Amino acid sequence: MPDWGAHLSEMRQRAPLVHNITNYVAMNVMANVLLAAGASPAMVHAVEEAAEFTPLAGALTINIGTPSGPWVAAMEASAQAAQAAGLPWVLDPVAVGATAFRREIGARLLALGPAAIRGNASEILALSGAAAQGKGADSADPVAAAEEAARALACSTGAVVAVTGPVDYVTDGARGWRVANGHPAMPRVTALGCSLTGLVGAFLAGAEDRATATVAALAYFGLAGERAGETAAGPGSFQVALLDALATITPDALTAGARVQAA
């Protein structure tokens, strides 16, 4: 197996600039969850500027949770943007089956070559063109119903697939990972998923193996979930601790608390 705290120490030195358009729910939550990592995040949305801030960053993440017409243009033109600089860019299809408006976009989007998807099990199998059982942006799938989707999904768009949920599933269509690293307290604490699809755009800024850096993000993720539910009382305490998780995580303990099995 990869050291996967290599990927956690490569990231804070680095230190990258990650350009999220992601929704008006997650941006506080994302963006101290990326400073807690050791990365840089900037919210520009604006169809005026998007696009001609992305080559700054070093990787771009499109979050689809509160869409409009100004802000599907920002994003198609950043993620073209991040095309033409050669920078990875993470797509979060969030509850991409609930609407029409939603497919068109995630068709859209898929289109532009994101490096990495990060959605859970519902959200996969809308944007792979399959049957889904999804409720609004939560999961009514399993994570084992949508592997063959991800698979599938990464053999045609060449992105490394993340669905995530109790147990998380990544391939790159010919590889694949089990990330059994969380906390049955993260669904409870609002944008956490979105944050994580910022943590993929942080890794994956500069990586060598995009598959690997998205399975240590979310073992990273997830294990900071594990710290913090050793402490906390409620949702409101553990979003604080987890907060803390991801400051004090070292590489080491990432490489020995990382809980992957290759599948």
Given for the second form:
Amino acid sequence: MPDWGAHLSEMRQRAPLVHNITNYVAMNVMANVLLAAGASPAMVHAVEEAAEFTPLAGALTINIGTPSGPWVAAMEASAQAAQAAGLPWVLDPVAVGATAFRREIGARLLALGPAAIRGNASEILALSGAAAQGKGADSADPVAAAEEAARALACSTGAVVAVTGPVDYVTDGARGWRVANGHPAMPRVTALGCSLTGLVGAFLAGAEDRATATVAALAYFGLAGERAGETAAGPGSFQVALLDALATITPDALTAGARVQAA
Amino acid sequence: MPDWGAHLSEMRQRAPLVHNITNYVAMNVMANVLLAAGASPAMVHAVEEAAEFTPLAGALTINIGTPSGPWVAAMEASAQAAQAAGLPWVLDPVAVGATAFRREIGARLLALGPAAIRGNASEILALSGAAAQGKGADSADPVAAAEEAARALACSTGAVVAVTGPVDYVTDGARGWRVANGHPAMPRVTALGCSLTGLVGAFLAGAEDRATATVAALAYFGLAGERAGETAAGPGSFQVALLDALATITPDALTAGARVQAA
Amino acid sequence: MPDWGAHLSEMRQRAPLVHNITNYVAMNVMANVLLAAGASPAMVHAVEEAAEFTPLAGALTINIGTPSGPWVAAMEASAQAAQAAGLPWVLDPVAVGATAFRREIGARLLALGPAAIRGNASEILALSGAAAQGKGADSADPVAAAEEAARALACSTGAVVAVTGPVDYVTDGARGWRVANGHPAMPRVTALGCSLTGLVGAFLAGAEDRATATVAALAYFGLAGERAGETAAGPGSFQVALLDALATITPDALTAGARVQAA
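Could you switch over to the form predicted together with a further copy of the same chain, since the one displayed so far is the form predicted alone?
Everything in the complex follows now, all chains and molecules, and the chain you saw is the first one.
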């Protein structure tokens, strides 16, 4: 059994500053998820400063959930700054298939060398150019339907691709994993997928193996969801308990609780 | 006793995608309220895509709580797209009387045919052109003072008008209702009125009778507040319990607990 | 022992409308903190209306956590309107040393006469022109390292300067205080410092002695953190309990629980 908890332990030791350009709905939750996990979040989106700020961080994440012209300019400038500095950056292509604007943004960002891409099945299908069903932020396709597209996307871009859902699928093109951790209440709380993208960024900061670091981030978040589900009485108390669990889970608990299989 | 729970049941069966252009303070809470209730939220505000996105949804809501030039352009484009597609859209005229900018935005949006308008008494008075007292997001006028203005506004625009407060008043110009559900802690949590506007949108998506659907949404939200008030120790735990209650309340419980009277 | 609770009592009696131009991460939490405490928040940032709105409020707060060109224009217009109306306004120079953009914004706002400045040690050092270590929103300098800079800043600007950390330091240039209230979990929840800035604004609205009003706001917030820490199981439940405590703490409890020393 691989030592998934080692990734959590290393992340907490590095306590990386993670630069996030994310959507308005997710900002607060994502910051709290990163703080609870042991990382340090920074939200910086102005084109006047975004690219200057990026190299101060250990990783960058970009989420297109509520895009606009000026923000897209900052996204591109920061992604280029991350590339230039050798920093990993993570792409979260929210609802990328929904409009022409998002499809164009997705394509432009994809060309800037993300280290990892995290989305639901509909988003990964749409980003890879395949037909997808999703309209909003929710997926209308099962994870399994996007596995082939995920592998192709990983091969063509060099990124780790994570398709999240009831059972997540992660691939770097050559290797693959399924992560079964999680809880059915998670889609009933907004911005948890977006927040997970921030965690992937935190785990990638300084990681040697980006694929297993991504798997560890997903297992950790899913395990926190399982813990939260044990006590929550609904989506409100679930979100509270999730943040508590993220802060409480130890590396040993993650190693013991991760439900990961090679695929 | 009308079957108010039937509106909740139908909304959950349709699980509508609701497109919201709302303020920064409310976005996260509103998304969580819609998810807890059983709907699917989408926040899309860029003028490059807003009008393209609107017809994918079952309803649109527009809230002017933190307006700016580019957002107002997207609000108008989406409202026009909703009109063209025959989709109901809901106007939330936050603090519409406070500045010249808001008064102008309110008037322009009012001309685009909202299916429903939800505001506090000061906002409904200001939107209807009457003198109002409110400065910020809180009302300084009692609900009763806005009933006549609400009826006039409903008659002149064809919209259902909901004046919310300790006892809400809803009218379509011909009919009227008072909704007594609610809890005194609700004004101590930010963005609950804005979130209720999202719920009204969800209940209107596909509804045959928009006035009774609006009444049902108000009674449901107020009943959830009553449930939350039974256990909450303050405004923090109240918000958590409110989300839990929204997910837990059944259609039968709503029919039994709705405190609605014709007025 | 000074009657710190009197400041809380007076604030609740005035229930001031506080106009905040703050960052996207903080808006919702700050609004809830102000409501829980007994004040009324308003977030208004469009340059078309910000300066018109400011004089309706009892105080203004400006936070540069997620700045952009149009928002900075509104910040300057509102600060000027506050100056013209004789209203106190509070500056929160988030990460002011991180980029050239922030350094310029900080200098421009500092010239517009803030009544109070609240930041962590790195931010106060950077704002005063001294060398600072912080990169993101977290401080990398101890409070003690910024005391001299705080006094110099207070003398040169006329503002009350509050350096917050494990033990806060407040000075008006002539007098000084240390506030030991607080809890180690507070930095693990995002936007609490930003929210405290809102509270300082609420306490300054109508206050005769701005320095002691600032001290009282810090002691009150720290005491609420101590209360929250007694029951919280992690950062999620801590934030919930903090809001509950803010609503529950009485003026007498604040007078009894404030841990303030002249310095």
